[in-house]
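Let's start with one chain on its own, the form predicted alone, as structure tokens.
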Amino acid sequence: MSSAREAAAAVVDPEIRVVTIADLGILRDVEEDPATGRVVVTITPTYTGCPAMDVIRADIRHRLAAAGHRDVEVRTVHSPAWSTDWISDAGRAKLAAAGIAPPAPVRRDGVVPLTLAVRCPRCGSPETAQLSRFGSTACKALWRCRACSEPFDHLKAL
């Protein structure tokens, strides 16, 4: 893995600080021109209008500059649209370890299944209830476990 890719992949998501943009699948590509040293990083937002994208772009530029890459372009592409299926297994594990229930996989035909129950990331109980469609960020919903009474965020499936 190139130093440019390693630097970009290490950028932490500003809204969910326990995962990187690589863990979330936001990082699409890193190209480095060996002749000029120019680096082009391609990212895809989790949804159009995501307020974290400006911070992510700035953090990518900062990380790459710290790694010695001065000529950096960050491109944002919207197609194909990001899906929660792009979250890596490591990212899902990090979310769960931080008390955020990761989303279920989206079916291959593009249909997003209705979430009737979410397992509590703290105790594993399926006895949970949604408190609000919106949690601490627009991409999360707020749930509560009936078994351990703890509230938790659930990353919505897209």
The other form holds:
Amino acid sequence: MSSAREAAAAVVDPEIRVVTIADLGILRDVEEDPATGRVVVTITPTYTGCPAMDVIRADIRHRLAAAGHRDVEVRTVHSPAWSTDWISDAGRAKLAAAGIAPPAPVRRDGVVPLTLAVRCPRCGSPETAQLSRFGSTACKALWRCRACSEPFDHLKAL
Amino acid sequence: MNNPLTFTFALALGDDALIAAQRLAEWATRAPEMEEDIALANIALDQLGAARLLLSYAGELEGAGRDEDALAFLRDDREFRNCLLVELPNGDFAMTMAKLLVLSAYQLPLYTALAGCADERLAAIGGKARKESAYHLDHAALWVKRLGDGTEESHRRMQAGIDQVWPYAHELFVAQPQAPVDPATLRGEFDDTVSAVLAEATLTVPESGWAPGGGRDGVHTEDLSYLLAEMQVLHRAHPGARW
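In place of the form predicted alone, the structure of the form predicted together with its partner chain is requested.
Now the complete complex, all chains and molecules, led by this one.
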């Protein structure tokens, strides 16, 4: 029986299949009661209306069942609110390798907003432009590289 | 019922978000360009997400066994507590952007205030939804400026859109001193946000005058009945249907 945490952390995001829910910061906590074997997994949505949440809950149950954990509860919390700052460095690297530009650090109140160029995940050029403020999923916007002309997804800073 | 005031408040906010989502979704396949089609559908999805959280919580507070689906699909028009603004027909694209500007300039300070309120559940919902509202506001402001400060025709239609929705903003800020957040306290920030956008868009802030209301008491325009008929027909025809 592998650890419940490892099993839950290995669940991939159903819409961006190169990263896991642990990489994205969707997985908040995994607690296993050593006496009863009961596992409580706590997750948080990226966006309130994210349609992937039901699939993520089902995938967590399947993964844990396959790892020998039968008594599983998946809890969804909304506070503290998910932020793209929770995406791990490994997650950012995986996104970039898959052609999705990772988000810039989130703009905080009271700090002078500094606009960092979104680098093209294909050629690395900072000569990029936003094509559409919304993209293929709630968490992404559509950009294009002026240097290599490739369009690419960009995870919006939230 | 545990807390009737919080129930009414959560229900009203949930209904605002639900009806706004339904109206925005009507734009699917009809927006002026494909990117905008995706944008409006995404904003609708965010509104629906907030509606689900708020209506689920309202159902729990009521304690009568009604879940989010029962509240969304099995109430009649007189039982809805949304503001009239969100049920207005979409009109042209400029009017839809005027509605979105007013709605998001109201929801952003509302959710922000909610994030700091004493009710833990509402605070969590506010903390989450305000980030999405900020993006909606940016999007609406961008279009209002682009159309307002655009051609003679786009300016004319953007001003007409603002003039049409302006009277309906009044209802959003009617004082509710006992509510978790008193909407009257948000009016200043709303006015600052909207007048800055309109100034940059070379548009005029309309005079305040006629101020229709009644949505919070369940007195709606006939437009809501048609909207509900379309939104609820499947659930009512096939109770408990799943896919």
